[in-house]
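We begin with a single chain expressed as structure tokens, specifically the form predicted on its own.
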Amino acid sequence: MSFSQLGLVGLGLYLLALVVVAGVARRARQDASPADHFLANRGLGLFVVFLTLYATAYSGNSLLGYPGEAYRRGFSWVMATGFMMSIIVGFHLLVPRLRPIAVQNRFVTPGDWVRHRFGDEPFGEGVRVGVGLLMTVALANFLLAQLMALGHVTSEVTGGAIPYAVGVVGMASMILFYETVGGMRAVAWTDAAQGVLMLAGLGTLLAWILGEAGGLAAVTDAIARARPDAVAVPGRVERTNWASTVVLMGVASILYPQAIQRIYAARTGRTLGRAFALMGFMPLTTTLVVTLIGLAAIPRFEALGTIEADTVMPRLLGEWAATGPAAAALAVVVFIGALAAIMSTADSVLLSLGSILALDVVGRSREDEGTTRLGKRIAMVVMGLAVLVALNPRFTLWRLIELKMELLIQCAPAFLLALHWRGLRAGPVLLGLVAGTLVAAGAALFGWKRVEGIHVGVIGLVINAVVVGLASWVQSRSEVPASGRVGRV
């Protein structure tokens, strides 16, 4: 049986397993409330919390986008491991203060924090809607990236038996099915299995690449011969870009709505703390591994196009499978692990999208079972639109990551500053949010990605923070300091 045939069989078994999980999750639900559907009634344990965080953080962006960017940029992309580690540091600024407040007030969405913090102030409603819209755009971008990755993986591994467009539509339909039927339980349970598969699969693939090539030193020599620029010492602009990316990833990633909702969904604070402690090791076991895989692809696949570079992972799987039956079976395991990881992120994104649009943007009650139904319907519409865009890909996966981060990072003052600055008011936060978003979005529309290596989104955040600071200072000079809602923070 060929690798493409094994891939089809493995795909069929995996999809069947998802249907079973969705059915079990539906029977395990306690009611039809938004808290049960979107947060699994806040009952996720350590193992599931850790693996759902892991599978969500390391997605199609990591498994296809990171190797593709390593292929394009060479050894300078090794710093991607540092980018991912910065996320763990960032969570320590958010979780210790947000988690107790979220538990006490039974938050469901990120907007519940904004409503709690600024709800009775002038412009408080504007901050909540603004944050909700930015998070919606970022999540839609994230969903698009996962759908593109699903199309690439299924097409490459099945030898074209499942074309890119069919892979996008088919996988999107399956995600929509089990997320709608099983809610957060189905998402979290499938994430747990997907995380295990991904860890095992990436390790075996890297071992084969390095073993077959004669070790990391031999791979480096081959890269130097094929593309000397890939091993060159990075210049000043590239080093500046490293620092900018650390800020971009470290701040924006902790504001992923799906990650914030997992902070809410953990059974206890101790469970959450242990899960994040384990997450600290994941950049070494995942980001570094996929980066090395992308680098090893440089001498194997010469002159791939910009978009084609995002397919180096499935291309390597095809080469590995051709070396023998045992390798083909292991390559299928890696394929299923990669597919599972991508789907785990897409389902988490879809779940968060439905909850944010229904609760934060539309403003429906979190106690109303009708809100759950509305969230499901909204998710269907967004998925349909994302599929239409994914059928004609125009960006690399890494560029999609940058775009969503540059918008999402503008929400930082509404969370990080608001948690740590008792005197912060809604008006300055809204003004800064608008200013930073206009800078980041405007620059992207004109095709400006970076200024001397600094992301335009990071520049937007600096302007955002300056506006918040100046507006807060002006406001404090014109009013008597108030007490009240912020005193609960």
Second form
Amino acid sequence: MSFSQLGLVGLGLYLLALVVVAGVARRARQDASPADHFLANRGLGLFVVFLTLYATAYSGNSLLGYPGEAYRRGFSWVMATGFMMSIIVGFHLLVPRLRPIAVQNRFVTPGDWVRHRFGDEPFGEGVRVGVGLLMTVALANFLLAQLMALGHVTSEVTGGAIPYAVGVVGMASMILFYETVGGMRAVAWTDAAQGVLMLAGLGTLLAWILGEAGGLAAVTDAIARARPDAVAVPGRVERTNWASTVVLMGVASILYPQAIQRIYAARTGRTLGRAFALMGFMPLTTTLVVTLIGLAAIPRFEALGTIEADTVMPRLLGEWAATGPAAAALAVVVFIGALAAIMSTADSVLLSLGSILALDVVGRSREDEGTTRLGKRIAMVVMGLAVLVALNPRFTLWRLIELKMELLIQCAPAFLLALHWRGLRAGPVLLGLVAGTLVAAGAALFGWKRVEGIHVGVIGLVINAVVVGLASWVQSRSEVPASGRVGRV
Amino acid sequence: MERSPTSRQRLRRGLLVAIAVLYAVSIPWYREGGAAPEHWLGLPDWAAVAVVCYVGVAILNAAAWLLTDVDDDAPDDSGGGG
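Based on the form predicted on its own presented above, generate the structure block for the form predicted together with the partner chain.
Below, the chain from earlier opens the complete complex, with every other chain and molecule after it.
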């Protein structure tokens, strides 16, 4: 049996398993409420929380985009291990304060926090809708990246038997099916299985690459001969970009709506803390591994184009499979693991998108079962639009991640500052949000990505925070009683 | 011996500061840009330093999370809920 035939069989079995999981999750549901559909009635234990966080964080971007970027940039992409870890470190700012409030007030979406914190104030509604819209745009972008990755993997690994467009449409339909039928339970359970597959697959692929090349030092020597710039010490702008990326990812990623919803969905706060303790090690077993895989592709595939570089992982799988039947079977396991990881991220994104648009942007009640139905319908429409865009890809996967993060990071004051600063009011937060978003989105529209290596989104966040600080100061001055101003004129 | 809440918080803060220091060291500010590296642990030396720093971050981060009290019954002092 050829590799592409093995791939098709493996794919068929995997899709069948998803249908079964969706059916079991459907039977396990307790009611049709938004809390049950979107948060599995807040009952996820340590093992499932950990694996669902893992499978959600490590997506098509990690499995295709990160090797592609390592191929393009060389060893400086070791920064990816650092910035993936900075996400878990960043959660220290959010989780200990947000979790108790979320549990006590039965939050479902990120917007519930904004509503709780600023709801009665002038401009409170504006902050909620603004945050909801930014999160929606970021999530739609994220979904697009996953669909592109699905198309690449299915096409490359089945040797073109499933074309890119069919892969995108077919997998999108499958995700819609099991997310709509099974909700958060189906998503979390499949995430857990997919996390295990991904870990096993990546480890095996790296072991083959290193074994064949004669060890890590031999791979580094081969890279140095093929592209000396890939091993050289990075220059000043690249180092600044390294620091900027750690900040961008560390702050923006903790505001991922699907990550925030997993904070709500964990059974207890202690469960969540232990899951985050474990999660800190996963960049070493996943991001570092995919970085080394991308680097090892440098001497193997010379002069791939910018977009083509995102396909180094499937190309390596194809080479591996050609070495014998056992390798072909293992390559299929990696392929299914990669596909599973991408689908697990896409389904989480879709679930969050439906809930945010229905609850935060449209403003439907979280107690109403009709809200669940509306969320599902919205998810279908967004998925359809994302499929249309994914059929004609124009950006690298990493550029899509940067664009998403540059918008998402503008929500930071509404969460991180608002959680730690009692006196913060909605007006300054909305003003800062608008200013930061205009800077980040405006720069992206004009094609400006970075200034001296610093992401325009990080510059936008600094402007956002300065505006929040200044507006709060002005507001506090105007709220001082008349008697308080005597003597200051 | 069980640590008091205050000493746990102090230790947790110390770990978070140490993590920040490791992040600063992981970026090769200390080397001339474009220079050819030596090998260490099979990697260019500056990349190996970064990986070692990130291993340290993972360990300190795990310790910090185990010292973090995520108390679901903690009072809401965020200023919200009005």
